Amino acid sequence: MSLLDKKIYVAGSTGMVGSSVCRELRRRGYERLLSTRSTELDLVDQASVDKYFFRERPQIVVLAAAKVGGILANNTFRGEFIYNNLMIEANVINSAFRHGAEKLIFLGSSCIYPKMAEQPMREEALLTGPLEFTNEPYAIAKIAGIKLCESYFRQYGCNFISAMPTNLYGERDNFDLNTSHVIPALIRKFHEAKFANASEVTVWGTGQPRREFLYVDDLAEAVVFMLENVDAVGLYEKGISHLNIGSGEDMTIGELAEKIRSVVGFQGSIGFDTSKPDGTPRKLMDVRRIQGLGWKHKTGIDEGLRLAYSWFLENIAR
C-alpha cells in the first residue's frame, strides 16, 4: 500500500500546528485524514482514546495535540500543564501501539533543553542540566513523550519518533494575551495600541533574551518530510532520541518587537517591564541534522510576521 493511501490521524488537528499539518498533507495528496475536536474526543480520557483507536485503526499518527501557552500560562497553570500533557501523550502513544499504528510522530518543544544549554542546542543536550523554572512542568511532560516514543521502539520495535520544533507562530495562533506566546501577544498589543492611539507598548522583561522562530507551515513541511524520510531505526541507532526543527537563526525580544511594530504600523515607543521574567537567556536550535537529511525552512521572519498579522486582521481583529 502506498504511503498516500494510509489512514492518518492528526491529534490536535484544530490547533495551529495540527491544522497546518493537515493542510500540508492534503497539498501533498494525502486524503485519508482523521481528525477530532476536543468536544468529540477528550485526549486526556484514556478509555475514550483507546476506543477511538480501536474503531478507526489509524496507520499513521501525528501527535500535535497539547496544552500550550506562554510564560504566564506555563508558570501559573503548572499542574494543568504537566498533567494534561502527560495524559494526552501517554494515551495517544499507547493506543497507537495497542492498535497497530505503523508510525507515529510526536511533536515537542525546544523548552526540553536545560536553561543554560550550550548554544545552539544540539539534540544531545537533553537531560544534561536543570530546566527553566517557568516552563519546567511543560518541559518535563514533553521529555516524557520523547522517552515514551524511544522506549516503545526499544521494547516493542515501534516506529515512533519525535520532532522538537522551536518557537512557532502563524495562522490559527492563540492571540489571547493571558495565554499566548510572544509573537501573537505582541501582534495584538501593537495592533490594539495603534487603534487606541497609545504612545507606548510595554514588553515583558528586559528585551535581551534571544529567541528563534519558525513559521508554522514550515514545521508542517518538516513533519511530512519526517513522515516520508525518517524512521526510528535510523534515528535511535545514532543515539539520537529526536530531531530539532527550526530556522537556525535567532534575535532578541527587543529586535522582534521592533519588527512587529513595523509590520503593524504602530508609531509609538516600546517600553520594557523589567519586573517580569525573561525566561531562558537564549534558545537557538542546532538544526544541522535535519538539514543534512534534506529539509530546510523557507519562510523568513519578516515574511512570516506579515502573514501572521494578515491572518490576525482577517480572523481576530475587531
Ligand code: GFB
Given for the second form:
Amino acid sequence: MSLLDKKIYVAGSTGMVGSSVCRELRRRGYERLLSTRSTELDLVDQASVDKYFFRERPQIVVLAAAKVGGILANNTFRGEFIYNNLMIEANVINSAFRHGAEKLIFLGSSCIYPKMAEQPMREEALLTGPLEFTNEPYAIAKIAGIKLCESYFRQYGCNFISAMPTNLYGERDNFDLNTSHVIPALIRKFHEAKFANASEVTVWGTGQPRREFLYVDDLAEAVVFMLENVDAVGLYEKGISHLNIGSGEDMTIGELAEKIRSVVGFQGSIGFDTSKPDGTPRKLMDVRRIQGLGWKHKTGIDEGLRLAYSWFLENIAR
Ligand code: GFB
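Next block: the form predicted together with this ligand, after the form predicted alone:
And the full complex, kicking off with our chain again.
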C-alpha cells in the first residue's frame, strides 16, 4: 500500500497547526484523513482515546493537538498546561502503539530548550540546563512527549518521531489578547488602535527579546516532508531525539512590532509595558539538520505577516 492510501489521523485538526497539516496533506494527494473535534473526542480522556484508536486504527498519526497559548496563558494556567498536554500525549502515543500505528509525528515547541541555551539552539541542547519559568510546565510536557516517542522506539521499535517548531503564526491563529502569542496580539492591537485613532499601542515587556517566527503552512510542509522522508531509526541512531523546524532567522520584539505596525498601517507610536514578562531572552533554532535533509521554509516574515493580517481582516475583524 502506498503512503497516499494510508489512513491518517490528525489530532488537533481544528487548530491552527492541525488544520494547516490537513490542507497540506490533501494538497499532496492524501485522501484518507481522520479528524475529531474536541466535542466528539476528549483527548485528555484515556478510555475514549483508546476506544477511538481501537475502532479507527489509523496507520499514521500526526499529533498536533495541545493546549497552547502565549507567555501570559502559559504562566497563568500552569496546571492546565502541564496536565492537559501530558495526558493528550500519553493517551495518543500509547493508543497509537497499542493499535498498531505505523508512524507517528509528535509536534512540540522551541521552549523545550534551556532558557540560556547557546544560540542558535541545536537539537543536542535538550536537557542541558534550566528552563524558562513562564513556560516551564508546557515545556516539561513537550519534553515528555519527545521522550515518549523515543522510548517507544527504543523499547517497542515504534516509528514515532518528533518535530520542534519555532514560534508559529498564520491562518486560524488565536487573536484573544489574554491568551494569544505575540503576532496575533499585535495584529489585533495595531488594527484596533488604527480604527480607534489611538495615539499609541502598548507592547509587553522591553521589546528586546529575540524570537524566530515561522508561517504555519511552512510547518505543515515540514510535517509532510518528515512523514515521507524521516524515520525513527535514522533519527535516534544519530543520538537525536527530534528535528528543529524554523526559518533560522530572528528579530527583536521591537522590530516585529514595527513590521506589524507597517503592515496594518497604524500611524501612532509604540510603547512598552515593562511590568509584563519578557520570557526567554532569545529563541533561535539551528535548522541545519532539517535543511540538510531537503526542507526549507518558503514564506518570509513580511509576506507571512501580510497573509496573517488578511486572514484576520476576513475572519476576525469583520
Ligand atoms: O508569543 P509570546 O507570548 O511567546 O511572546 P514566548 C513573545 C514575546 O513577545 C515576549 C512579547 O517577550 C512577550 O512579552 N510581547 C509583546 C507579547 N507584546 C505582546 C502581546 O501583546 N502578547 C504576547 N503574547 N506577547 C511562548 C511560550 O513563549 O511561545 C510557549 O509561552 C510556546 O510555551 C510559545 O513555546 C511558542 O515566545 O515568550
